[in-house]
Amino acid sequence: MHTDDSLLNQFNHHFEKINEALGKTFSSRIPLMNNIGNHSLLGEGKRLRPLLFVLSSELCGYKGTDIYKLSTIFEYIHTASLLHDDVLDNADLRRKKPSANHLWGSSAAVLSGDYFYSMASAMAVDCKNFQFLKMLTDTTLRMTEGQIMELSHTHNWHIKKEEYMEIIISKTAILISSTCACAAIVAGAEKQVVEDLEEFGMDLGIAFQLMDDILDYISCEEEFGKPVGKDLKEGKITLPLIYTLSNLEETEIERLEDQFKNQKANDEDYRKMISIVRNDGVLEKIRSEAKEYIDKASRILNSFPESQVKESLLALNAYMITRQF
């Protein structure tokens, strides 16, 4: 059994209710949309964002019976972003199975992503909570900006760490941050609590993406659910490569950029580049940085009284740097 399984099993009762709520909220009169939804939304997924919403809501004392329905809003947004991301990346695999664009084509995948964003917005409007809706719309706007920033830096072998961090904050961490903050908003928590959970989610989200970038270089495809070295092949220069390149001469960086950007690299070249990153010591450096974000997130929860929910959030937070997929 993977470490991931043993840790996450404690949340199975939440996952069951989240999946049940997803099944109830998703439906379309269009058969194609139902097929893509069953494949991309109702299929395999960590359900990390809905779980964080549920736990954060409970931490703030929320007693509403719609807690699981509300939590699915963040899975709709996340799934929409994945559908669009896979089209941009021409990805064939997602969550250990063929991607939606591979099965139904890019046009259908893009439109399905739009549908999921619209579903999330419609559900948020039903909450009749302007602050909640405002945070969601601001979040999806920034996520789109993040995708555009990432696209503009494709094959940019001179990207700076600061630019990379802005991309991962906008693409990934902002949604996790919003998930936790929106839970506090729905619970009617005071401003400071909303801000604390927003910061908690941001730190956790950054650590999550840093670990994702490490796993892209070290995991096997069966565990990770997508090909190892996928980012490199798609021209995404993530932190492991940024740190590795900082140890090379400018002429060597330019040679590598020409080789990979202009499709001169073969499979052996990719294997060599991945091996260089793995053996350069940068992965442990990034893991240490991810741990710093996890520790910071943990300290934020110090202001909350002790409870089983708080312990669950701390465990989920710590899981970010031990997960295998």
Ligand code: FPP
Contents of the next structure:
Amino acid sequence: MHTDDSLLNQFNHHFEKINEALGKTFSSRIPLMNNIGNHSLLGEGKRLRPLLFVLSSELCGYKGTDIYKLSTIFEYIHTASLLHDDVLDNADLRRKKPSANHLWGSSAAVLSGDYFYSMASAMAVDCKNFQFLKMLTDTTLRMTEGQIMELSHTHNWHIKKEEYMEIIISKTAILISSTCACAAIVAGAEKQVVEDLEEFGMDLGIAFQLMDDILDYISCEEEFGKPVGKDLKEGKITLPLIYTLSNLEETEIERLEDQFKNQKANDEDYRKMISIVRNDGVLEKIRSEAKEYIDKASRILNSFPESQVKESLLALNAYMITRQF
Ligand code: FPP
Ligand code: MG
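Next, give the form predicted in complex with farnesyl diphosphate (FPP), keeping in mind that what was shown is the form predicted on its own.
Whole complex next, starting from this chain.
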């Protein structure tokens, strides 16, 4: 697959200001919290959500001076959710580094997730914008629902595509969607513009997670920053596997479910299953579905006049299906 992570270089000036704002907003009088913050929040991270917020607000004509600080709200929520997610998944690796739960234990990871989420809420309250606040609380509620749905479907080899889509929309796309919509809200945009940005973020967010689930089958750990085949190991039946299973006999699905669910599978069985998915043609099919979401997102921006920032958003949108990590 074609790699195009250099595409993000054009946003380096934004990344610097986002990182500066994160550095300014984050500090704790508690040494443990500072250590986890330096590791999980200030360390690695693509900063895609803050970048989307900055670009979307500019597209909507934001005139204030707080945009980078406000953009960090979405990185705080994202980081909080990953800290919790890694505890749920018992994951040892995140963003190419040992996870916080691996280094400091689950209790510290959960509490620091709570801390970051509370910081995001405090900063959002400071905005004194009820619509903004409402969107954020609706978003975190929905993200939590997404995780609960995902948990309910762990090791469910009969999960339907519709159920999978509901999970990825809730756990991932909704935050990206509200990032874009909130940017329009703080810019004082009209209702239709807020809705357009919400839909733009939703389509881009769906494409993002579809690609994440493809990369889980094909990337390498050094690039992706987390182990390949992690979803299957965690009992997460994502779209690549759902499509592959749709070509198998029911008895074979039952056999595989029993094998992987009840710890009867060894490393070779995992390798084989991953290779079946890789060679089934389903990954290309999903990639073209992701492309359809990207194209739909691009079309939404047609209603905005031509500008440099619109080009930037279109480039970032296109990046979602070429990214390698
Ligand atoms: C990673 O997905 C996890 C998420 C996108 C969402 C996690 C959400 C919560 C824990 C609930 C909300 C929590 C807060 C604090 C608002 P993934 O498991 O597919 O990705 P991965 O492979 O990188 O772990
Ligand atoms: Mg996870």
